[in-house]
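First, one chain by itself: the form predicted alone, in structure tokens.
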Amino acid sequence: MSPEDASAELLEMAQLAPVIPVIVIHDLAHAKPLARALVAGGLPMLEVTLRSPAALPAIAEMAQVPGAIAGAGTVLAPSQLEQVAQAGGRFAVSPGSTPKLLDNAACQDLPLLPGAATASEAMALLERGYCLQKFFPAEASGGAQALGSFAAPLPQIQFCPTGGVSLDNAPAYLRLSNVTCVGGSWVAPKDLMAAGEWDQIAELAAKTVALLAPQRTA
């Protein structure tokens, strides 16, 4: 898939909700009920980080939930792109980018959201055709103030900031003209997942959407 097509497809997904839940799954039994809860709360795009052995099987389980758009985060290697696609993932997210990863992504049907933290990195990805990028690590890289300064010289790029983003600081990002959505882990708390409190997670997702959707400017 060309970077232009990947960005267009991901942008369509990202516009569905103000937040992409960033999820770590250790217990495969949590995958489907968590997906159902987040979708019910208005958050359909689900980023399962490849940080546990259960991640790929969890993506396969979540992909079967109606309305869920399951994908993978922390994608670092070309082989992982193939694994995510085979698991039924609809997208992949990387904290950065390498020539090998980008070259392989162009040969896959799986859209990639590559990461950038500096203007030079963002420009390099733009040269390849990526008009939607992950800004990571967002808070450590200067937060909303830094990302907002990218808007004037790089108006062609939309971002999904992730890394230190919370319900408290998300509005500052979403009010930026170059931000489509944010990525955050607060909508899938570990304690609620461990307790099986899926209704509470659905309520938390719904409250998050209600609070943040009006903040979006892009």
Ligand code: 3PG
Contents of the next structure:
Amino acid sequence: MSPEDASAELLEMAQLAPVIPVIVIHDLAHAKPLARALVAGGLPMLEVTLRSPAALPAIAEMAQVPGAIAGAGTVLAPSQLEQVAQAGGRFAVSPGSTPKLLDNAACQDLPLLPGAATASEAMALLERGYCLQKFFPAEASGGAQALGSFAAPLPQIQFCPTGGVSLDNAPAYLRLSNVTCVGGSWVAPKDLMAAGEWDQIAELAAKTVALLAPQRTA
Ligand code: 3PG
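Any chance you could show the form predicted in complex with 3-phosphoglyceric acid after that form predicted alone?
Now the full complex is given, and it begins with the chain already shown.
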């Protein structure tokens, strides 16, 4: 898939909700109830980080949940793109980008959301055709103020800032003209998952959507 097509496809998905939950699954039994809770709360795009052995099977389980758009985060190696697609994942997110990963992504059907933290990194991805990028690590890289400064010189690029984003600071990002949505782990808290508090997670997602959806400008 061309980077242009990948960004266009991801832009459509990213417009569905103001937040992409960043999820770490250790217990495969959590995958389906978590996906159901987040979808019920209005967050359909689910980024399962490839940081645990359960991640790929979890993507396969979540992909079966009606309304869920399951994909992978922490994609570092080209070979993982194929694994994610085989598991039924609909997208891949990388914290950065490497020439190998980008070359491989161009040969796969899976859309990639590559990461950038600086203007030069964002420009290099734009040269390839990526007009939707992850801004990572968002808070440590200067936060909304830094990302907002990209808007004037790089108006062609939309971002999904992730890393240190919370319910408190998300509005500042979402008000930027170059932010489509944010990513964050706060909507899938470890303690609520461990306790099986799926209704509470659904409530947290719904509260997040209610608070953040009106803040979006892009
Ligand atoms: C990550 O890769 O862990 C994401 O950027 C999520 O970061 P967060 O836990 O700060 O939301």
